[in-house]
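Below, in structure tokens: the form predicted alone, a single chain.
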Amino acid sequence: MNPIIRFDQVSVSVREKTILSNISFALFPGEKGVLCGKSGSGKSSVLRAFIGLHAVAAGSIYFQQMQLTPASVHTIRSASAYIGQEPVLGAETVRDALLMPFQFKTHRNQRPTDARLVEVLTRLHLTTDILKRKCNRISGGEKQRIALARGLLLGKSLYLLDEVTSALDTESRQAVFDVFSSPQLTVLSVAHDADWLARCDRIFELEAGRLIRERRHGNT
């Protein structure tokens, strides 16, 4: 089996300084990972660099065998949902955020129906009375869901997930650990939640930038 995601000898650099040195790592379909670490260590930039918000200086990432470049990061972007710490839905109340791509050309046949949003929403532990709400009078925890609530009206089974617990009470937190237990469901996230870690397969600790220790869910 192909590993889903690949670094390899990965460096990235902001404005001269190297925030990201030699990575390397693999996640397999249906794993789940974790990066974990201080502020600072690189790890929201592992996630932005595999869309290709932070060009690679050196190495090289990799999804499905596929190499990211400039030419492939748009069809990159489109397999994955990345759901940062403050998600942009886009749209004035949450129902047209969550139907906003189905406008375009592309997922236009997909449209989902009501009894569909509503099966999505509950799952997330969210009221459908959310829908009718304007998304700049709801949380962060919200704004979180309703973006992961996206990504799987969309059908995406690869999500880069930013600290998205961090917000939630336990009965939501409980909610969105068991969305993303499917084994249908590749997930690289950054989580310091110590119930999100005990869930994932792989977990990669970082330091300055570099990746100083792997380990798999159970093992030192």
Partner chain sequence: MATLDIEMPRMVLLYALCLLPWLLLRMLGLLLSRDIGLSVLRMSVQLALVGFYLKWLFDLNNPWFNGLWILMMLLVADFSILRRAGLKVRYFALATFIAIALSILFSTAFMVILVIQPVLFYDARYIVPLAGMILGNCMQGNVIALERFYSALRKNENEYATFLMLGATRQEAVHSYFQEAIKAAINPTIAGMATMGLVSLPGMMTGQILGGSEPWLAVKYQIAIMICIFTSTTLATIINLKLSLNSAFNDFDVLRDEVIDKRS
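Switch from the form predicted alone, shown above, to the form predicted in complex with the partner chain and output its structure.
Below you will find a single chain and nothing else.
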């Protein structure tokens, strides 16, 4: 089986400062991986490098067997969902935010039905009332779940999550855990949350931009 994400000796520099150095790892379909380490260790940079937001100075990044290049970056971005700590919804109401990606050429023919919207919201413990609400009037936790819902509506199978459970209450966190426990979804996340770490298959420990240890869940 081919890995869905593969970093092969990847180094990244931003403004002449090395932020990732010689990183190699792989994540296979259905696996849940988590990047952990101190603040500034390069966890978020790994996610950003994968979607081409940081230029790779050395090494190669692969999505399935496709190398990240200017020609493939649009495909890789369209196939994965990146949700940051403070997700940007980019629309006035929640409904507009959820349907926004379907205005773009790539997804124009995949507009979801109302029933599908309700189904996804329910999975994330959100009620349909939220659809009419203004995006600037909802909480940080709701924003994170709306961003996740948008990824689910797009039918993405790869999720890059940067501390998405940080603003969630216990019940909402459980809903997010349940959604991502699906074997169809592959997740590479950044998290400090012990519950989240306990549910991941692979733990990648970073320090000063280097991958210092890789653990499978339950092993040291």
